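First, one chain by itself in structure tokens, the form predicted on its own.
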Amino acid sequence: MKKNLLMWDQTLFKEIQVFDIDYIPEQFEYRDEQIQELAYAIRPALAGGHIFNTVCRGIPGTGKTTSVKKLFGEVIEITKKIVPIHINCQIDSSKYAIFSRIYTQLTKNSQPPTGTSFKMLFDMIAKYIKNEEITPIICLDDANYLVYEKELNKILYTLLRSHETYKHVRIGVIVIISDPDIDLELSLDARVASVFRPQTIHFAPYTAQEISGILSQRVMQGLYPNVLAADLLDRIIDRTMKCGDIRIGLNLIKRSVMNAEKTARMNVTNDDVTQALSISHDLRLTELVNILSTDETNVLFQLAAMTTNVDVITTKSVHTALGEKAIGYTRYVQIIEKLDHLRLVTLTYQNVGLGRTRIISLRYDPKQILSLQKPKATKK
């Protein structure tokens, strides 16, 4: 047996879960001010009043979701009269899907029966709230996806004006926005803005010192001593700082250590980190493509296929090239605008003759995008 090799039943991780993006650490550093603001916003509900509706803003990976979940955990421990509900709007991005999720989390029942209308669904939610004498606080996480789908106004209107139809039903809302380009004031209808009137909590990108502190603490908690050398951790910290997303750093550590485990070594090498870096570069793209609908991926993949052969591509030419997969032009325009919001494409205008033509181009390598196409199932 070679020395300095892992045995088959050994691991370099003490607690591998501390590197997962949904892990909630006991000691959550550098966001005390934001958590205190969130606590101030929901405090009135403890006395039976309305919470201050809140918007949390900041680029991805700046602690917004963790801050809200951390506070929600504390609320659950001290009272049963406030029921926090967290909804991932990347997964649930329609009005019905979101209220179905609210129903299941409130009542602990399964999904509403097939054929349940929205009115029936909301009647069941409101009746439960009234009978149990509770105040739900709904966190719409990554609500920018609701803006892309033009669903946010409908959802907020229903939540915030529920008391007008159902007496004694109070619902508070926390909205998390991860897209800095979204102007929420312009996105909201006047009828929604008049009742929403949120306070805004800003989550600035972590500084280099904060990133170093967070990742170092996770390494101490999650890995055995001497698994990841200081100079390699510095390399990961540097990459994390450049992208501004702490989740990238956590993923890089996890992948680097798993690379070392794969070859049964007791510590991480520079090559392990290099290999992890090459994979992490594509993580954001993979994450975005996975949340797209079939129609949206059809448009993206068609654009990628055309980009390998054509320098200048118009939005109209992509729609035409979709052929059998084409959808109505109004829906198509909504899709390309969503892809632009997600920073998958860039939309510009070019003067052609007497008119203006809309040009669309990819922000990623088309080969990277096409590699994410799922192979068609073969018929047996």
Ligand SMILES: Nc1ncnc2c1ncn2[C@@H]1O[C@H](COP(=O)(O)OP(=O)(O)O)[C@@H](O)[C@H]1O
The other form holds:
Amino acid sequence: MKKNLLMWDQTLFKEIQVFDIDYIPEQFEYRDEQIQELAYAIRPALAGGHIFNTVCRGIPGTGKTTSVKKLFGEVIEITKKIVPIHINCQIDSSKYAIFSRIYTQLTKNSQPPTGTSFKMLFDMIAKYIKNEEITPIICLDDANYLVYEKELNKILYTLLRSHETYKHVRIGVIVIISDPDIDLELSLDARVASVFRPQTIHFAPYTAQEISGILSQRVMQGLYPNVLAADLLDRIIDRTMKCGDIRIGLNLIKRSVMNAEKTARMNVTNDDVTQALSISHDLRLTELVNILSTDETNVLFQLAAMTTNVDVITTKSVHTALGEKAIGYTRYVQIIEKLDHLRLVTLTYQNVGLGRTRIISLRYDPKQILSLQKPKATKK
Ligand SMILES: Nc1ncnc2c1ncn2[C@@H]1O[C@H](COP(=O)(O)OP(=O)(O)O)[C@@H](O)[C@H]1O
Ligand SMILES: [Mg+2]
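Alright, leaving the form predicted on its own aside, put up the form predicted in complex with this ligand.
Time for the whole complex; same chain goes first.
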């Protein structure tokens, strides 16, 4: 009976979307403490007070986004006066983009008309907040991207000091940072630091037992019984443990099962998992390359092309080799520093003669990077 059902559906997935990265699970354990702290930070706003500005820190795949979204869901259920707004700073990474997103989400309108200046946009937002008598809580998710773009200070400044210009406007802020290398105190200007005194909530990487619990639960929910044997799931759990990122585990399960489906098998084999494991480390790379601008990918691809045949590469030689794709040198330096932040490249100095030369090297296999040159084709 089950077999027929599977043949009929042509699928081993009961609910494939539970393996998506942005899926919000019903069952969300191991983060009670963090959600409680978040709730505690937001609670004063329910009584007309200020929220405690908050920073959530933890490497990718430790449940930060889901925790905030779960809590935001509850806020929406109990009050109309607090309006939570979640912003993905990987997508909206400039001040203007972020405030248009705030405007759109607040007013449920379409985008602000083209040509709207920042000042007009902010006036429109302030007016709306005043008329509706609401307190927005803005979550800047993966705000590390704003640090790389040097936008975070400007955005926090505008958000946190808005009540100085607009009396009735109070905005609460939750900042999520998933890059452990960022020192927030160093990244913030004094004038921002003086108004942004956040409490920090830590999201430690999940333990082996927690990873096992989360992935097993997802397998039960998303796959038909006996599709993925326990020892194969253990291999995936092991791999997930090594990077601490639960998304890698979810993706490995999905890929392994899709490998089995491709050859119309009813369950996953060891080879299916091996094959999925061999491409999983590309995941972060693909994600990063997808968010880069054309200028930035040009630099990266140029470096990759040079890495195949030269050992030591100076930053200057990459700039020269860009030829007609070259950008101004100052902008070029910003780009290589961003690539360094994203841990795509390493920058070091070497003494040459009397001067010092900056050396740039790739952190990934150049062939792997060059294979992403048509990024749209690699998107699923
Ligand atoms: N405690 C948990 N229980 C169930 N699923 C979880 C848990 N933590 C994370 N996940 C899942 O892992 C994925 C990544 O979580 P996410 O909240 O996006 O992490 P982060 O924002 O820290 O990168 C999501 O699909 C989420 O549903
Ligand atoms: Mg996240």
